[in-house]
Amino acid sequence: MATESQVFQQIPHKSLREVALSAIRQAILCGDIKPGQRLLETEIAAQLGVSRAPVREALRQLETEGLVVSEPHRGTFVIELSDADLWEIYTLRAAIESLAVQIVTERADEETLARLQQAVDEMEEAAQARDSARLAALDMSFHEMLCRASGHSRLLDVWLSMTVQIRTFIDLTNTLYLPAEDVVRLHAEVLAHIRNGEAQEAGAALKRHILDVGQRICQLWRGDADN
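Can you show how this chain looks by itself in the form predicted on its own?
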């Protein structure tokens, strides 16, 4: 890991594992640490002003999230995500979210519908304000809300296990994957199907949206890799 500039700032003595985890994850997502780069516990600990133990624990957690990989006798490295990784993530995401929204459509109550509507309204506000970072965060929140509302605990576990890698692809392409108005329109369409009790239509619409986003991110990803 490059030492020319200070990547990590020292932290107070509290929740050291969580702070180390957040700092390393953010450095990866922001591109301060590059794919394939080796992560040295001693160097990170020195920059954060902590012992190696919380850094080691943080790296183990990041490995479960799919952001780093540990190789015997070589060390720990930032994961190098590929087109195949993106295809697997987005096809799996399309399948499980399609199921989630169908379940939600069949059991949605007024409280769930109100929360989803609020999410879409906030997305529209972010789109009008041209706040792409907030819009992307609200987008992910909407999808998580659907998975939680399904009441399918194993489905939610699988979805949550992919979220860090999904955000990694989005952050590393460093752009909004669809025009802001289209993002709002597509989520409003899914919500309309849910309100109308159209489970199959809701599932199909969400699946198309996710696969389209995956294809667009893949194109941006390939473009960045070629540069």
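Positions refer to the first chain, counted from 1. As the structure is a computational prediction, the values presented were derived from the model and not from experiment. What we label the rigid core is the largest C-alpha set whose atoms superpose within 1.5 Å from one form to the other. Compared with the form predicted in complex with a further copy of the same chain:
- Relative to the superposed rigid core, residue 98 undergoes a CA displacement smaller than 2 Å between the two forms.
- Residue displacement note: residue 25 has its CA displaced by at least 2 Å between the two forms (rigid core superposed).
- Rotation of the smaller rigid segment with respect to the larger between the two forms, from C-alpha superposition: 19°.
Taking the form predicted on its own as the starting point, write out the structure of the form predicted in complex with a further copy of the same chain.
Below you will find a single chain and nothing else.
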């Protein structure tokens, strides 16, 4: 390279497949397409103004991501989550996030700690302001930060897949499953363990927290199912 430093950022080269992928995923997560609903390749292609080929490839990818299921010659459908699925997702999240926080504890740099601390601080504010939507968003953000900070790309992939599946079920960033004070306290607790270098304790605390939320969501699901 003749240029001494990075001057230009890479120009984003988006294929139609990637565009279709994002569009469909967002439509599902926004709730524009509901769980169980059928995804018509022809219609999606027509709406996006592209041919069926990139749409098909995007659907295949969404299938391996676990957002949709498809049956041969029958079509592709948005997943419907049972309580067994919720159990799977939350137990898996508990296991991998526990690993993530242990890794973070062992390698945490100042910047990461500062960002986690900032999230907790903002949680505190949101809790006092009774802004539960913001609090829920910060909650998710804290967990995602942990997974990213672990530098464990496969762990992050699994985490993203699980949370995306959950989002088809409910908008996690808008609902709280714990009293606001508890949310703040539990995350502050984990962060304290990270600061103290207590990897085991941090992992255990986070695991308990996630399993607890999972149980509450399962209970809520059963309550909804009665309707």
